[in-house]
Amino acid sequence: MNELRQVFRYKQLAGEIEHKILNETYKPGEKLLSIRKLHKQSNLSISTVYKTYMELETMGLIEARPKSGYFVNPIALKQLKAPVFKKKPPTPRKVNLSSMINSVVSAINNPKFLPFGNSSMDADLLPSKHFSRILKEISHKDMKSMISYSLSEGDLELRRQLTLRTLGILEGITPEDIIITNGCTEAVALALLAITKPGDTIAIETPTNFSFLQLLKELGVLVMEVPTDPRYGVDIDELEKILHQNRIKTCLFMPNFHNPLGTIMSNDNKRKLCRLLHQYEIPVIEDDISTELYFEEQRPMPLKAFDERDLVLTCSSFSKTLAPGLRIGWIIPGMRFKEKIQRLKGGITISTSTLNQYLITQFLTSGAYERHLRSLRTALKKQAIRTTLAVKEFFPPDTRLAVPKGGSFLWIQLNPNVDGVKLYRKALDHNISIIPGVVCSNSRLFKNYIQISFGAPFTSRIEQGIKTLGTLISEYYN
């Protein structure tokens, strides 16, 4: 018990100092109290204070100088400026994929490249050993049942576990309200198929997850791009103009830790968005895949929590938090669309892997998921800060980015002279994969933007990669 109390105290103290560093109560480069002085001032043990400083040093917020003490990192994150909010008069358009898409996808999956373009977590952050133990404990009898089809809607116990995770977040959800899918992408695809037909127009954020554009092209729909701010999310006023002037069949949005912006919409804006869509009776498909990757105290609410007309279809998966290769996702479609989505699921993929569902279910029932999430969030927060500090240090001074409060991405605005596609190609020559901003828009916007991931532990190799990118970007200034 004393050990647990000590862990809580050092993390609490680290969080307090972190907050003061980020809001510049402690100035960049300022010397902190010595371990002994902070021990006396805080009435905490020397070991607790020492662990506090080690935690902050690991995050990159402070640095130890031999025989001098601990100092705040001289780079001020508060001085970072968010990327500029872009607006362009929207019109319904066919999806015209950038010619870069295939190259970008190939680079993301190439293990020889630094994984700045990869949206998945590094394997070292995922509980592979626990899954190995679950596999070893499967009996021959159990395995016989797992090589058969599961229910089309998914394993009942898995759906029960997911239902338990909605307590305090979504009211009245039962296992019958959830359909298991092959990842979040299938969940989104099923929702789109249930609502739209080829030629319909849907509203999407811009920038957006480029994989959405790939899916939408295959479905033959038109897209209307809604400007989306790196700080506040989708521009609701612009959306209202679009809804008033156009026949929009549905919206596809990512309110929490948006890909690629990292934005989280406030509860007030989520409520305002739902009321607007309710007024026009337009359903909205929300991608909720990164919501568990929050860095602050509370899990953000999904858009569905503000749904009063059964018009929000919530899609998610374990791909960002637990096991991307197992492809276990789900959809909470609401009663309006449940029956049709159930038929589509049964007709297209019949069911989801029985074995993979079993592995996830066993992990959830063991109680290990919350412990894993706490560890993962801590690691990602450290990686976010370290990566941002490195970008601030090595990229040109006019670089703009917003430090996210969750997720695993940084959206970076570069000087207008920088061509993100050319930078992408130059980076590949140095075995570095990034995502050029143009692939995240159907209108070829964001030419001088890039997206990088902080889903891998921050190492000297990662730091050198950011330094190399900074050098390549600086060449545009000569």
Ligand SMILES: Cc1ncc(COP(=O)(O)O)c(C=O)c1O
Second form
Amino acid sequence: MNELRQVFRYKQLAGEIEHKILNETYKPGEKLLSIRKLHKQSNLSISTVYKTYMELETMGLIEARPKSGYFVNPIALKQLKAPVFKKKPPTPRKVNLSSMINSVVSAINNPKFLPFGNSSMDADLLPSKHFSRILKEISHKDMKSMISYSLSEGDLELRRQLTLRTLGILEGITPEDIIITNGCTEAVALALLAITKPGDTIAIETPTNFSFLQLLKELGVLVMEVPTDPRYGVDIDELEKILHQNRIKTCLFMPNFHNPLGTIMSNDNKRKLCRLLHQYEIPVIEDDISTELYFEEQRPMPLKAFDERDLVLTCSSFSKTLAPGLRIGWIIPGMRFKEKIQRLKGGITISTSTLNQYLITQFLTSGAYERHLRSLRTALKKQAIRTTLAVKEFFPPDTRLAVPKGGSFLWIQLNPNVDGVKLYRKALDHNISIIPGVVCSNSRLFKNYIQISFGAPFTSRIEQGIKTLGTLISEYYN
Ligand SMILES: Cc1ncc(COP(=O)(O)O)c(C=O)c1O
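Shown: the form predicted alone; wanted: the form predicted in complex with the named molecule:
What follows is the whole complex; the chain from before opens it.
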């Protein structure tokens, strides 16, 4: 109990100092109180204050100077402006995939490259040992049911566990409201198949997750790109104009920790968005895959929490938090679309892997998930801060970046002279993979933008990778 209280206190104090550094209450390079003085001032033990400073040091916010004490890292106070919001009058268009996509996808999956293009977490941050233990404990008798088909809507215990996780977030959800899928991608695909047919128009955010563009192309639909602000999310006024002038069949949005922007929409905006879609009776597919990766106190609310007309279809998975390769996701489709989605699921894939559902269910029932999420969030937050600090240090001063409040991506706007695609190719020559911004739009926007992931522990190799990127970018200034 005492140990728990100490952890709580040092995290609270570290959070307070972090906030004061980031809101510039401290001056660059300012000396912090010595451990002894802060111990006296705060009434906290020497070891709590020491741990606080260690925590801030690992985050790169302060630095220890031998025999002098602790100082605010001047780079931490260097402010970068948020990326500029690109507005372009949208028109419905066929999906015209960037020729870069195949190359970007194969670089992401190539272990030779530094993984700045990778949307998954580093495997060291995921509980592989725990899964291996669960596998070893499966008896021959149990294995007989593991190699049989599961129900097409998914394992009941898994759906029950997911239902319990909606407590206080979504009212009245039961296991019958959830369908298990092969990852979030299948959940989104089933929702699109249930709502649209080829030739229909769908509103998407711009920029967007480039794998959505791949999926939408295969479905033969047209897309209307709605400008999306790195600070507030999808532009609701612009969407209203679009809905007024066009026949939009559905919207595909990421209100929480948008990929690639990292943006989280406020509850007020989520409410406003739902009201607008209710007014036009338009269903919206929300991808909520990164919702558990929040750095602040509370898990963000899904759009579905503001849905009074059964129009929101929520899709998610364990790919960001537990195991992308197990391909376990789910959809909460609501009553309007449930039957159709269940038929589509049965008709297309019959069911989801029984063994993989079992592994995830066992993990959830063991009670280890909350603990794992806490440590994953702490690790990601540190990685986000360290990566942002490295960008501030090594990228040119006119770089724009919005520090995310969760997720695992940074969306970076570079000088207009920088060509993200050429930079991507040069980076590959240095064994670094990044995502050029153009692949995140259907109209070749975001030429001078890149997306980088902070899903891997911040090591000297990662730091060197950011430094190399900074040098490559600087070459455009000569
Ligand atoms: C926003 C978003 N949605 C969906 C996916 C794919 O999810 P899954 O692996 O569960 O299919 C990703 C993958 O990174 C993603 O970033």
